[in-house]
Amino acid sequence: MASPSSFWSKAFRDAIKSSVFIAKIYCFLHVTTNHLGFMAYAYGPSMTPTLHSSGNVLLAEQITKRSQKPSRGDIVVIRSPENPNKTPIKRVIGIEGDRISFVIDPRKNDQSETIVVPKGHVFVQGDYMHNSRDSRNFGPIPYGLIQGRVLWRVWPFQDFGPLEPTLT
């Protein structure tokens, strides 16, 4: 018979190596989630026809926007600036230097503004700009508010795949 202390000893032991075990998948869902890539849930009509506004869950990365300033035509996750617990999903219209010409508010009349998108900044607008709140609302988005950009579409899975950049 085994003694009391071996028992405990052992138990020990894969008290340890399950910790262990849990530690490293902490580390590796951390590394993942704030430097690799993150899943994003987008719903509401800002984004139509690109994403369903019965909602759509997308597969958006993180490292590009360490290493490249976002191209026109990218739909990015964004801080928002109203409310910072808030990730709206939007497409880059403007970049840093661009002019940019919009209608304000499109459902109450044509009235439009032109701005200049300042250094460190990107201009970003719903693809249906009449029910979004974008920068035609709270201005120019700085780099620092850009959270991701979107890759894929993982559901519904009818449409399951690749977004690419495109101006609407």
Given for the second form:
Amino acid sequence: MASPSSFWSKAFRDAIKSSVFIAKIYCFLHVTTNHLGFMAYAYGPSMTPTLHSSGNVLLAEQITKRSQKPSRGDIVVIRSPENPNKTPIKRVIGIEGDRISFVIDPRKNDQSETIVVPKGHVFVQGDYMHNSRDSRNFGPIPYGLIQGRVLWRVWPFQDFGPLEPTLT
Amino acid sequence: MGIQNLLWQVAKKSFTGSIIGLTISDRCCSVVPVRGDSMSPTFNPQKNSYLDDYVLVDKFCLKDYKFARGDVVVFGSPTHYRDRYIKRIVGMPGEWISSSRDVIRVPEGHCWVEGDNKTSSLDSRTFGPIPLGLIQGRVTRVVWPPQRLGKIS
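Given the form predicted on its own, state the structure of the form predicted in complex with its partner chain.
Every component of the complex follows; first up is the chain already shown.
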């Protein structure tokens, strides 16, 4: 016959086992999303027509950022240099050493500026240049701000598939 | 076979242990050595000593990137992305910093870092303000050597 004290000690042991299991699952998920790859929900007009402005679920990977530098044409998830709590998605247009010419404000006039991307930085730009805050506003960003490289679109399902590395 | 089973058990336990250790090091806190004397006398006060200071880096502050002037932070270098530096924040966004030639305003989302030992420190006076997104943790206390154990100012 099970006495009350052994019931509570068994329940206590079961609770410890379940919480250890949940802690292991949490740690596994953390390592996967911070070091292997993660899903990102992207919305907003700055990357049309590549990404829909109403919302996409994308798969991003973080394995190659350890061994190689980003290359031109990659779509990357960055941590914004204007607000570290935001992670916009833009395309890499120039890597270190490139000379980039861009129009400062297309809505105002045609004045353009030419910069050389410094060492350890990349120049990112949204595909829809008329409505995008990117390196034309805040300058080239250091590699350390790149969180991951976007590989695949998962949702909407009509557009399930890889995302082209270069702007066609 | 007994030995195969034992090896498999050891492998499973060490894999789980390393995953848990990595999560704690990313989310909670980690211990890093301080190299160089750019933060003398706060860290490594004696030049050419054999023992480097080891410090505890708190990672809870990375949840909303809330920092204050005076925090000592670990951040990735803006020019060599694999290197990590430890310096003190002396300017938060919106503040004005007087460098050698002029007065600079720290832009939104950035901070101005300087080493305590101004004579030998590679910091924002060279590479400019750094984005807050590059910060990887805040140093709270020294854990080695034991005679200098304790919180930092």
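Numbering follows the first chain given and starts at 1. Between two forms, the rigid core is defined as the largest C-alpha subset superposing within 1.5 Å. None of the values given here were measured: they were computed from a predicted structure.
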item: Flag for S19, CA shift 2 Å or larger between these two forms after aligning core; value: yes
